[in-house]
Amino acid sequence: MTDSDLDSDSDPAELAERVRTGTLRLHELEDHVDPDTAAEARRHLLEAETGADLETVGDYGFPAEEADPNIENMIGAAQVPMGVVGPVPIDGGAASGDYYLPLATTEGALLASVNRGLSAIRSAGGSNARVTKSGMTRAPVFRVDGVVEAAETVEWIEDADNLETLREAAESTTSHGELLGIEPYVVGDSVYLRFAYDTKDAMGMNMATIATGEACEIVERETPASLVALSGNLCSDKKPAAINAVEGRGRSVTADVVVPGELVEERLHTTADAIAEANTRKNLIGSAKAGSLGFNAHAANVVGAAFLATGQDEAQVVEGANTITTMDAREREDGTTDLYASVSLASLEVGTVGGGTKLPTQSEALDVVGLRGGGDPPGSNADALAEVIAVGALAGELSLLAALASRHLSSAHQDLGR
């Protein structure tokens, strides 16, 4: 069988049979036919091999070639229901105005709950939000002979001229990324260098990896250190990690609101004191007893749904769960008690360019937020998206804590049939 024979035969069932018999590999289909036909051939193969019916998987609404940078061995699309919450007024460092937030999830009652929280925030005049720190990290690990060579390596890294040399090497690989700094860590004969980058409107993981690889060649050439792995897990990517909760990764973002006491009672059917107590005993004390890195009710719910809707790396919801929720009862001069509520997300890794943000569905969702593509100045769109997601997480925390404080959580799910 020749390549020309394959090119002339685009029948998906025949192609599937050739994959099954071993004359063609599963990942080679796009070398001979267009991506949609290749995906159909794989569905034929799987239906024959497993007995599954993939009609719905194959009913997707964009050309398969547009997903080429995002998936291998494509068979179709996983269609997660998408809804929208909002609008809500946000006064942010980058976000300014009223925003809708698309959320994709299979968890019934989530959007209803978030929308209830946003309604309270909207009636309170909106939320403030700020990105307080930004930097995507990559931390390679090097081998040295011992602590003497480790100290020599660290001393070389911390020299201002050498740092500038590493900055020039790293930034030569990207037209947008900027090296913010390098933090060294020594563990015996291992040296970890935690590079941090301003990646503008990109989430920037690939950008940081490529740039760090270029810099590592200089470290190896100029110091006793030998590179073992380009990622030494001190980054730390897609894993619960205290370093991200403390130092941040991606964007550290905070949102807050003061909800008047009468609104707490009218919209959330409880009191500021009750919500504050529930937060202290559940999110703070309970989380501390559990050894949790996240001190919140369910911030990852909103982060995950926003990530799926807007094309973020869904595995980085792990870092998005590094959130601390605070709720305080504040007494006014007239004796009324208002509720101060905040969320601080230490490591929210988002972008509005690159990766899954370019997929058609996700691009449309970013258009709903009004934040697709690069911002002016660069980085402002991703900052704004982080602030909008943070306000969504704040709304989710308000609503859930109110439901717990008023003992309405189970009845709310029952009423919605979830």
The other form holds:
There are 4 protein chains.
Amino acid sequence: MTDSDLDSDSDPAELAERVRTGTLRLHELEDHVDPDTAAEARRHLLEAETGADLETVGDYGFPAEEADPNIENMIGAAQVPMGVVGPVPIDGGAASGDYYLPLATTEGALLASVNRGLSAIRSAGGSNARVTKSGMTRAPVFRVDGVVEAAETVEWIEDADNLETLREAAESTTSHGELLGIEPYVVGDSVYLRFAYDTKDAMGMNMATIATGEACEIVERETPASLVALSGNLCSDKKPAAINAVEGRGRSVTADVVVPGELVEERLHTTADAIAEANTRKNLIGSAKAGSLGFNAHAANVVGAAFLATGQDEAQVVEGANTITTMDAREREDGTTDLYASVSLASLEVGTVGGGTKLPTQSEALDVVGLRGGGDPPGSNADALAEVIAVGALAGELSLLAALASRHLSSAHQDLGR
Amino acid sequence: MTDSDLDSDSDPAELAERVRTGTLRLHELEDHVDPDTAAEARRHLLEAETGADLETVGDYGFPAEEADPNIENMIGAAQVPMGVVGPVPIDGGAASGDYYLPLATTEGALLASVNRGLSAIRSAGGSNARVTKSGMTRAPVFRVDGVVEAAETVEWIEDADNLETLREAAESTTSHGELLGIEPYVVGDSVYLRFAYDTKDAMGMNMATIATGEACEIVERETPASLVALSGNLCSDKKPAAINAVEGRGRSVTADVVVPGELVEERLHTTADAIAEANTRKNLIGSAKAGSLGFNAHAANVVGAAFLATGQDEAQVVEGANTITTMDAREREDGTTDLYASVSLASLEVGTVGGGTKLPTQSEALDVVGLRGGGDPPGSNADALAEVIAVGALAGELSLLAALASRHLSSAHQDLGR
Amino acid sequence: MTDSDLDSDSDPAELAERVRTGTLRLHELEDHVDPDTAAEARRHLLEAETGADLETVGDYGFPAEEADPNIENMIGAAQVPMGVVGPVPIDGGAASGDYYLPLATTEGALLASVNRGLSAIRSAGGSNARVTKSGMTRAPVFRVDGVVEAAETVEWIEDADNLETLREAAESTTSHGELLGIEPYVVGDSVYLRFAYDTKDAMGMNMATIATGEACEIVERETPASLVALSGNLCSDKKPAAINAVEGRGRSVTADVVVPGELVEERLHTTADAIAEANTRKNLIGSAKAGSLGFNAHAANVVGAAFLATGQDEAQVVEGANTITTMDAREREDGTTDLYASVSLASLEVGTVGGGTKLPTQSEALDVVGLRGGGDPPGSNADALAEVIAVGALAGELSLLAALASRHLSSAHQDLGR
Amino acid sequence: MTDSDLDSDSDPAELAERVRTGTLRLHELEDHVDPDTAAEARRHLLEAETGADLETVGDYGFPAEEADPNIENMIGAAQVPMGVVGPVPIDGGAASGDYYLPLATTEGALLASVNRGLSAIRSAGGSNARVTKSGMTRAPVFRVDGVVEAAETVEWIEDADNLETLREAAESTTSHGELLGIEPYVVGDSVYLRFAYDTKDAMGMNMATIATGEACEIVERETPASLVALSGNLCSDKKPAAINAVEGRGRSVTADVVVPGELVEERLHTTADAIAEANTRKNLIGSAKAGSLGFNAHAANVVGAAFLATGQDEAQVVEGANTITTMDAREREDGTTDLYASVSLASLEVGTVGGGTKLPTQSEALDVVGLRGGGDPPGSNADALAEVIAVGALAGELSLLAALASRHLSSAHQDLGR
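Write the structure block of the form predicted in complex with a further copy of the same chain for the protein whose form predicted on its own appears above.
Now the complete complex, all chains and molecules, led by this one.
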């Protein structure tokens, strides 16, 4: 897309009319006028066609051109209320110090709940957090004649020299990414190769896709396998899949805290035992009975709101929900019972560069966290963001479980959620 | 929260200073000044504390007061680029006619992809869609002494008179909602009761929670069961759970289309057989091998973008990913091979009233779809919205599978996704 | 099969020779000689072809004719060591009193382990048990044109009159079975109808299949749906499927016990807290992380061994593994900590009539349990058998978790398992 | 257990009486008399207590002493009818040539069905088969203080030198087994280490348990982790778990065949297209909708019957059901449509040494397959057995799907199953 050849005639209403009469196509407007005018023309068209008034949608706070990598057929922007929680001290593998976390959501009571949890964590001295595994995956699927060729392909892949050849090809497409490994899976006459990459501070889905595409050409040349689809769903992107819950995707990150018994009573108005019981019956046994991959109360709420605020891919909230929450009563020597609380997010896919992170409000939000752009060392910003979000999720779990344990979920929604 | 007692001193910078020095708490600002000033004060504070510049976050296009039911600790709004796809003719159970669908996303190439699919659907005469099951669920967990009391509780619940008593209690809390049924589950000394409601045009999570809370009081009074948590995770809200994928939650909705072979070649640049093969190896067999509950390519992308645009709960994208895509080559009598394509979303949780739907940009977006507010008959607007989103997801599947089948996923991202 | 026309020439060796030379086929032997001679001829053939000595296989303790409903191409019998555990007092919904349970297995240490658990249960006064849900399912899959016809079919099925028609058809094929309900599921152009039956004392798979087949003819006649397969895998038989773990199949049965703290120490050589911790980390959290539908230690061991001894379908051990074990420390007023232990088997498919229950050793084993043949009232024997097996599984869980908690799993295998 | 000190008084009836009166315990009988007399005494006791007649149970064809490693409290043996299927030519990675497979079952029509499938495979020239992955796993769970210690433990494990130390410890306990690798998983304050072993021709569960126990002592000594249970359910043994379906356990084995269109019609009385449709709607889409880990028709039937006949662990049928069946119509140049059929068993746990394989009938059955004892090279016999069972499962799938496609499942059961 270039700025050349823009129509002298750039009246939005007239452009809308040309689209309506079929002499211009909706997605071609940017070929004729600047992006903001194109968006205005589309609003004109939609207002005429549907009777909607798009005033607020059109009242966005950035040049449309900046959103060009992120949207087509732009008409404006959705505005989602953004609040902030924190600060909370985090002792992480990458995060260190006090963090604020912006959250964008339409769910009333969510920020109040997270803040209540963070307040307890803060009083308890802060949260620990660690990324325990990392790797963005892409898994193409290949067609072979049958298992004989499948076994031959797997054998070729597992040869160390061949892996090196694939690594060179894959890494030739990226300045930062590193291939971590390739795991083969065979089902009949289909072979799936799950490529895992260190994508540093990028969420890395596109990087992984492009690098894998390059490697696939070699696989096709050197083995009997023929590519069917660059993604064969063992990646698995934006689907609720056990492979991610078990093996991880993006960052596997755990945050935890020990809340002294006194604080549990004072701040959360219940006991460690009551919270542990609620967690066991709801998050562990209830989830087990539900056939779930998510053993938590509402981790997706915090992940989703943090993703929206900081420009992550909102559909990857799906994987963010692959979270296990544990709550355990720990008895001290003096007989007081403290609460050990943790969340382990198996597949949190975050980045501080690329994607939606460059958009104006999102980039400002990342500045609030203090984690915009590439980290030093590379990858450390995305690691730290994962840890901060995990602590936010931990706070949300703590708060909701405490509320359930003390039975005021329903009335909390009545008061705050309307 | 009332407007009374607002401080005469409403200078944001000074308020920020008072928060910083601890004489005022961050979430108490609205007790002293109007919501917009409170948000401004928070931005001041964050800018001072973190060095961030929150100009665009603060440049939101609606009175902060309107977001009061949706957020706490507001600092402004996230602005997410919104575009539009369509129009596409839909023959639905509730939707009927031509629909535009606004999508808000930061994922480049998504709208172009969906539009390509919709264009093929439009040329094929439009899509069918039906809501085949409906019901918002809430499943409290109760503690009993053991299985003897559990069996006693289940027996009480399954008595028709008692069900009627519970129905009256539950429905007494809502003007619209109707209790559809209660399904009991026993695990050791825990009893889970999954309440399902017809919540009409509301997504209905809060309605279901409040109604269930009322019914729980009777269960506790009449049986040995004692409430542990109003949600016992068999609901299951915002978790990737088989119970939703199997039994549904919110709307279970299917959209389908038969694309004539000629159109598959002309518009999608591949063949029905190639698309069917890609779907089988990727969406069916690949997902099977991944231990997935989502047998689709990227339904969550469309669900997420539509949710964001229309004010749905972004974390419920998780359940929206419980989608099965089927693609089948159907041979016509004349030897031409057409493509049958469908998506079945087991648990799409949508509403056209309540929650985030009342926010300015979201409500404008619902006007674009033509489905804002309560439907006539009640529930028909939310049904129709579910059908429109399903058709959008179908378009996304068609387009991506066609792209995979013709091998240009990688280069499409290189061109459009940057 | 009749005894008429048996060959005068019934020398096994000569018959084997005729099979080898191709003038007689392996499965046709029973057309020429009595079943025992046919089996002998096959052993001759195999001994000649493979060099195996089949003396013990041929040394079975019943007339081959009795196994005719259970096997084809019979060569003899597998002999699996059978032992016995018990007695244990059970206070069940159907079972009442003291029960012995025969178990057939090749896994050393299994019976010793179960007996250790039963001993603790016995000392604790026995176990409670209840069947909390019951129904054998069969789910045919139908082809429709698309979702419009699918919705039409579902609507037809959900009409009360039509359900009655289907019930009459289904029940016309069986003297005992009762149709409990039909649950419809739609995926694109496929419709699945999950029929559930009360099959009384029979496991009931065949009964359900035949009855459903009859009902399907009406569905095909009255709706646009066309049968593709009598089983569409939503049944789901002999597959690890969430639908069974969530909704149950066969009997859903729970057994539990409170073991006083003193007994936990004396008999199980550990504490309630240690067992509860092992259960939480292993059976709950470990299973969660494994993406499991089975939250137990080794329920399948007991289910498998009991199935084998009592003539159940050995492949249905798969569903028997859909078991959740809970272990909870309960503090008494005097400060002693007791252990609450439970197993909940979601889908235990058992019968006391039909299938393998009529075979000699199996029928003798059912006599040991005291539950051979039809119960009074009908269904009560199979219910009781489910409860007894559940108590056996509970004992196995108790014992293994206690062993793990006290760390001697490894050495137990070294001593007993060889 | 030794033969010394056997009581001179070995009258079974008197011994039974002594047990009944409590002067002797049921499991102590072998301390006083030889195993056969002990079993007889138990039968006496049970006959007296329950009224059962245990004649056939007591009529077992081997010295009870031989079953001593496999059973406690022995009373005799379950006799399960055994038949044979085959022969079928297999071109495997380890299996090569014509194989008979003994199957022990009580499910009428099963062997007839498998034989029908094998006959089609034989006519098609035989089946291919390959073990594509191999490794028996054991995954202990450790307690740590929190994620800081968890990360520390993972780091220690991932150090190459430490891995070597653990390997030496683990392998010191076994003459054959080799440690393949250790995969760490973190959930809050629990660390799971999944050890994988090459156990050669043994199924290897005990070998893996003992070796892992040895390695755990080092982990406890060198890291902050403290062992809670030698099995933490990420192994995962005898539970329906995605980790096995995705990553495999024991042998991951695929068998496939192309059945020419002419044979599909002649032998299976249907068409490749009809079978492929049935497979897609039932095994793929139906299983998807059921939330299943098993995408097959009845693989567990064949696995279970083969396990029983050849002395495998019957409870591991659970993992054997983690099987994906694919059926695809392949058009030849001449327009004929052939059928590609495959089964991929992700986690088939088999051995030809150890466990129940040494029992008389089981060892004879292994001789029929030609795969008793250790292979040359080590592991090849168990590999070959896995391939033969996979081909049996493939035959069962082919036959049942063909039957479903041609609609005679119901009547087949009526005829054969009774």
